[in-house]
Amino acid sequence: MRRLGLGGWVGLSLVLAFVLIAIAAPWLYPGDPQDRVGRALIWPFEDPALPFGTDRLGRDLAAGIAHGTRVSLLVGFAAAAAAITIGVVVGSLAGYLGGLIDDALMRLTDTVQTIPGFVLALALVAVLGAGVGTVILAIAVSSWTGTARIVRAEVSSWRERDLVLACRAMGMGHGEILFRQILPNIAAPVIVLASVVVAVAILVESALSFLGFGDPSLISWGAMVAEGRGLLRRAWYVAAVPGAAIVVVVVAISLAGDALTRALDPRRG
């Protein structure tokens, strides 16, 4: 655990804090976070009951941040889980089976990678319609290729090792060898990559919401930034507060991911 370092502990602590905020949001700020609670454009710390102030409609920015945390973390972790699952399945099949299946799956991966991830996610949301489920699906579909390539390379390197050859000699099936012997041994780089996918998913969700492609029934940090972009000269905090939340959570996840890299790699101190 010493290998986590100060940055790792800070990142993990911040991620845990955001998770707790997301869980406690309904109790911290009951009711609809989009309800009007005071006059418009109260500056941060001007009113002790409204520590982050209000927006142009008199909505509590602190309540928006707390409830927006739920959306951002839900989308981030769910999209990452889906993307990692797709990538592991595609990469495992390509790396273990090889041959024509490997070629076909890698050509599919190349095809998806030729389209910028955000553009693909934006196109899917535009076609399928706004909604949390659609956003999660769009981000997952546009984010699995990196995992697939890493898993394919790792599985290919393990396919002819003595452990796998011994398992074959013992009569173990391909599925058992792959899921019980190979995948547990390559879990470390996949876990580390998952933190990157979570951070990217949060950024993509925020960007989609900023452009108006998020779920209109839910409050989102990206939508809050979009709400404040027309007030940058006279009330810049309306956009800066949710923008700062996005930056902090992404940096925290990045620090936590770097800490996991050190903790899971015995060659790093």
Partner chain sequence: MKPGQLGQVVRRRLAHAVPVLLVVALATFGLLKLAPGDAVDVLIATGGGGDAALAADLRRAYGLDQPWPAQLAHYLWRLVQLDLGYSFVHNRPVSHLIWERLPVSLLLMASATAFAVGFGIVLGVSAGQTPGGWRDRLILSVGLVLYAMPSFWVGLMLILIFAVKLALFPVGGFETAASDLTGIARVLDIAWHAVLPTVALALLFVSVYLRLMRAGVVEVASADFVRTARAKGVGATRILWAHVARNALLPVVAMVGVQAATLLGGAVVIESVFSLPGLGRLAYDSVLARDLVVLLGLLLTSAVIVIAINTVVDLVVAALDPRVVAR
Contents of the next structure:
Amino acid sequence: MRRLGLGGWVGLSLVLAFVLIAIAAPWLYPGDPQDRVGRALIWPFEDPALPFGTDRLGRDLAAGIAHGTRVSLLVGFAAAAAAITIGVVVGSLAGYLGGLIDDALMRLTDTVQTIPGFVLALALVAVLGAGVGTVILAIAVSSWTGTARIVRAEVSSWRERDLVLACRAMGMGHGEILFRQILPNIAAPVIVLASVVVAVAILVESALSFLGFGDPSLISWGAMVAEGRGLLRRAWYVAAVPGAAIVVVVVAISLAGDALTRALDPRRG
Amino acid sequence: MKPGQLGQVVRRRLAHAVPVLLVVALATFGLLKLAPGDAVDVLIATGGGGDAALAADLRRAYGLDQPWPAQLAHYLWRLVQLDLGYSFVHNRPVSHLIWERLPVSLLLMASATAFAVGFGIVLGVSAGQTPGGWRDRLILSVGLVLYAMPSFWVGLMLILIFAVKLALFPVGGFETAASDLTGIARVLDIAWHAVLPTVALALLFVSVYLRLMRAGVVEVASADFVRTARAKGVGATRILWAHVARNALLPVVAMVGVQAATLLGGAVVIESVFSLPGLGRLAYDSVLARDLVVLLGLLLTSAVIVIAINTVVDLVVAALDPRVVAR
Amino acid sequence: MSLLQIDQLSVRFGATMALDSLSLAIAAGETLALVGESGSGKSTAALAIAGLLSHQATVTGTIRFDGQALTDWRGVRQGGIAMVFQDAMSALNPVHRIGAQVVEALRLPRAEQRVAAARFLDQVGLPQPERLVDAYPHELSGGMRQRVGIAIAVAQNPRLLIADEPTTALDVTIQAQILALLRDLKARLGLSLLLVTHDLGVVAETADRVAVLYAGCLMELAPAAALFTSPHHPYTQGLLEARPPFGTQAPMLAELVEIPGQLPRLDPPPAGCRFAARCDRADQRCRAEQPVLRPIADTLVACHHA
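Mind giving me the form predicted together with the partner chain, seeing as the form predicted alone was just shown?
Full assembly next; the chain just shown is listed first.
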């Protein structure tokens, strides 16, 4: 665990803190974060009870940040989980089966990498309507390609090794070999990639909700930044504070991911 | 690079592009069918209503009453003719809408890529020269934060600092409205407007390229040919740039192609922040208006743009690395 | 006076003593072979003399070239010391043209560069030098690449040429050609040659004197003929016995192998003789006291029993 380093500890602690905030938000800030709690545009630190101040409608920014954490982390982790699942399935099938199926799946991967995920997300919003589910789906269908490539490369290299032959000789089925013997060996690079996908998913969700295509019933950081957009001259903190929250959470996840890379890399330490 | 090799690179990329575009077209057709309602519903809604008989007539006229394989064939045939459909919201062909907004987006993407690659190279070389040193750690930390900043927020913060507080740059727009500028004055005006959006879009990619460049510099610095250059008596500065950076640059250039789709997605957001009349703005308006035909046309166009960028990147890589064409 | 004079040259990488108090000299026009297994410190010595060690290396001792102690090698890159490397593929920059690499450090006007480069390529026996100037390294064969590597060295107009395993990466027939080229250049240009190799066949064909290194220490320094006829150090004797007899295999292929045991760890090096652990004559004194070089006839030997 010493190998995590200072950055790794800071990152993991912050991620844990955000998770706790997300879980505890309804108790920390009971009621609807969209409710008015005081005068409009109270600056941060002006009122100790409202550390981040209030927005144009007198809503508590701190409450918004706390509740917004839920959306960011939910979308981030759910989209990453879905993307990693798709990537692992596509990558393992391509790498293990090879041949025509491999060619077809890799062509599909090429194609998805050609479509800008954000434009696809906008099209999906137009088709399915705005909502957390749409956002998760949009991010998942455009972020699995990296995982698929890594898993495919690893699986096909493991396939060539004697391990698989030995397992076949012992009478194991293909599914058993793939899931019990090969995939556990490639968990490390996939976990590392997952942290990148989570970070990207949080950024994409914030951009969608900034444009107003997030879930209209939930408060989210991107939407809060959009609220502050018209107030840059009078009260720039309304846009700055939720944006800073995004930066901190993404930095934390990246630091944690880098630390995991070091901790899981068998060639080091 | 010899002219024949140039053709070879382009042909290889285009041969690859055809099946990719076909799959994208199938996907857009699928989305079109998935959407509640069809073009006729949109037409009637925007046209202020109409009865069922009119709707049926229109469906027959547009071929929407036919079985879906026939519709698909019809759809693909129109795409081959570069017909992306008709927007009833704008009352214009989608291809016209896209064509007139394309230059703004391409300009933004090109300037952001130039900025990102330039700064990525300089920062990456600077960091990779002394791996583990204070400069390296500082630059990597900056890169980490650049990566974590959402581009729309960067855009707003740049507007806050450089447009609102310092009044150095305009808050948005492609050029000064109704200024009647022409020639070089207009170019400068557009460039002046492009500074903040370029930086806002580029910072994420600065982070990507600087990390790649740094890793390359660290790796190449221990290459045998660098030792050969030292043995020859080549100066330290020339070794760093002509030997180390020159080779470390190759994966960075290749990465520009990999990032093309992300770049286009980022441009969509940045155009909205800075009120630029590009593809992103068109996409935004189309979501609000539920103008699916335009969005799907944009999706297809995006794929074409990404393929085009990758073709250009292939050519640049082939020009920079004499080993590539041989492969 | 010697062209190159090395005194008490030691190189450490952290705790590892890669080269321990090497002293030797190379006369003008002489070929000295530096032989040893991998890990013996022979390449480290060569890189130290050429001023090409990495920053991690700690170097002590003095290297004199033409009477001047070297602290900064910039003055000897032209007209002084040049080096040829083992792997010519990786020693050439893949993205620059051959001609540009040959004359890169010469500060010639652009108009003269091509002609000069072609002249150097011609000097090392490359065919069609005017066309090769525009070629890239990957377009050349291994032997041609090594000739380019030698052309780069020749372009520096050196008086001492260091060749670090110049033929190891090549096919047997090409090896002979490259060695012939080095001998030819030496005679034509009046060079001194420091030949680093683990191949005793190469040594026998090329060297005037031989320095045998083991685990960072100089074990024996002798004229080539004397070394092959009457080796004094047990290590040298072991090496020569390990050579395949003539007739069964070309002497070119002879390699330093088949002495039982391994190189000792050098972080830190053992007390006493470095070879003691593998030597069948080793006794208490060998394990405790490091032997110093002493003259026997025209040979220097570091062994208590020689």
